[in-house]
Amino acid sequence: MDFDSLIQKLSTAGIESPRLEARLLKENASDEKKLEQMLQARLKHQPLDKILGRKEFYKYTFKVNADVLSPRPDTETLVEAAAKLIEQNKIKNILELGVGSGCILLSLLADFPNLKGKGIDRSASALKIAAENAKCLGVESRCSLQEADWFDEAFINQIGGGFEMVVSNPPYIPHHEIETLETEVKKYDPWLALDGGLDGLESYRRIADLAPKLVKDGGFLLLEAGVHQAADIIKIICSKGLQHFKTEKDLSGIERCIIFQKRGCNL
């Protein structure tokens, strides 16, 4: 298939960057048959990163598949905020709740050679991808991955506490809104990583319950937030004794990363 025909088919299907995607499909197809398979998947609005099996995020490249949420540029806001705090406070250990592909936790481990981390997810399939990414980035010796559900009553006993930093991009889409999302998200991202319950805040309430035990005195909790959720999340987390430290906006001006600190002495 020639390049112009490829561009035309992608454009007709409503793909926003048909020329760029045509080039990527051409570059990654081993032969014409593979190219046609990849094209047909994209015309059905399967995300390009899921077709290619990888996604650029922050400074690194991550393996992705149908079992993990595709990393979003908005989430880099959280990673950048965490990196500043790790450097300023000489943080040595970190926990991620809902590790998925590992893009948050592993980016930070790759940035800071003295940092150790733990990633929790209730999806064994997602943890497999995270483990592959940890190995690719050469941080597997400093990263432990564990299958666990933070809604389980025994979660704290399973995981422990005393982390200097806890980060999470929890599910925050209200259940009734998932069907209104674009096809690339609602059909190809795992619903476990999207569904935030009736109002989108279910996971934040549970994290608020856990945070006083998970975070050590002086430690930080960083949460990604959806549009117009910041005020509610701050109220939920602060009701359990943590202090609102700072809010970071993404490139669109949305309050995307909310930072809390546990009351107590500084690190």
The other form holds:
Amino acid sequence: MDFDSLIQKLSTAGIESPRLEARLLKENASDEKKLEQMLQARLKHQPLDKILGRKEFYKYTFKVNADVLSPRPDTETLVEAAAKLIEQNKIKNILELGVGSGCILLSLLADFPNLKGKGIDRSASALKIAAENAKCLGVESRCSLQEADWFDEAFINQIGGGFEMVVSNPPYIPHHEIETLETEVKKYDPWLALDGGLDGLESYRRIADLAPKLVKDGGFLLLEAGVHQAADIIKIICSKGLQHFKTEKDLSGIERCIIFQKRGCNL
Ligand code: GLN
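Swap state to the form predicted in complex with glutamine (GLN) from the form predicted on its own:
Every chain and every other molecule in the complex is listed next, the one we just looked at coming first.
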């Protein structure tokens, strides 16, 4: 198929960057038949990264599939904020709640060769992708991955506590809003990674209960927030003991990453 008709088809289907995507489809298709298959998937609004099987995020490339949330550029805000704190405070261990593809945890492990990490997820199939990504980035010896659900009573017993840093991009979309999201998200991202319950804040309430045990004195908790959620999240987390440290905005000016500290002695 020639380049112009590829662009035309993508554009007619309402794909935002038809030229860029046409080029990527062409470059990644082994032959015409494969190109046609990939195009048909994209015209059904399967996200490009899931068609290609990989996504560029922060400084690295991650394998993705239907079992994981596609890494979003907005989430780089959290990774950058975490990297700064790890460097300034010489942080040596980190826990990620809801590791998914691993894009947050594994980026940090790849950046800091002395850092050790644990990633938990309630999805065993997501953990498989995270494990593959850990291998590709050469950080698997410093990364332990565990199936666990933070809503379980036994969670702290399973995971332990005393982490110098805890990070999470929990599901935060209010349940009834998922249907209103674009097809790329509502049909192709796992709902487990999106559904934040009635008001979108259910996971933050649970994390607020767990945080004083999970985070070591002087340690940090970094949470991604959805649009307009920052104030509520700060209230929820601070009511259970940690203190608000800083809020970082993403490139669109949205308060995207909220940082808390468990004050006590220094790390
Ligand atoms: N950032 C994702 C979106 O808006 C949601 C991810 C999440 O719930 N943590 O589509």
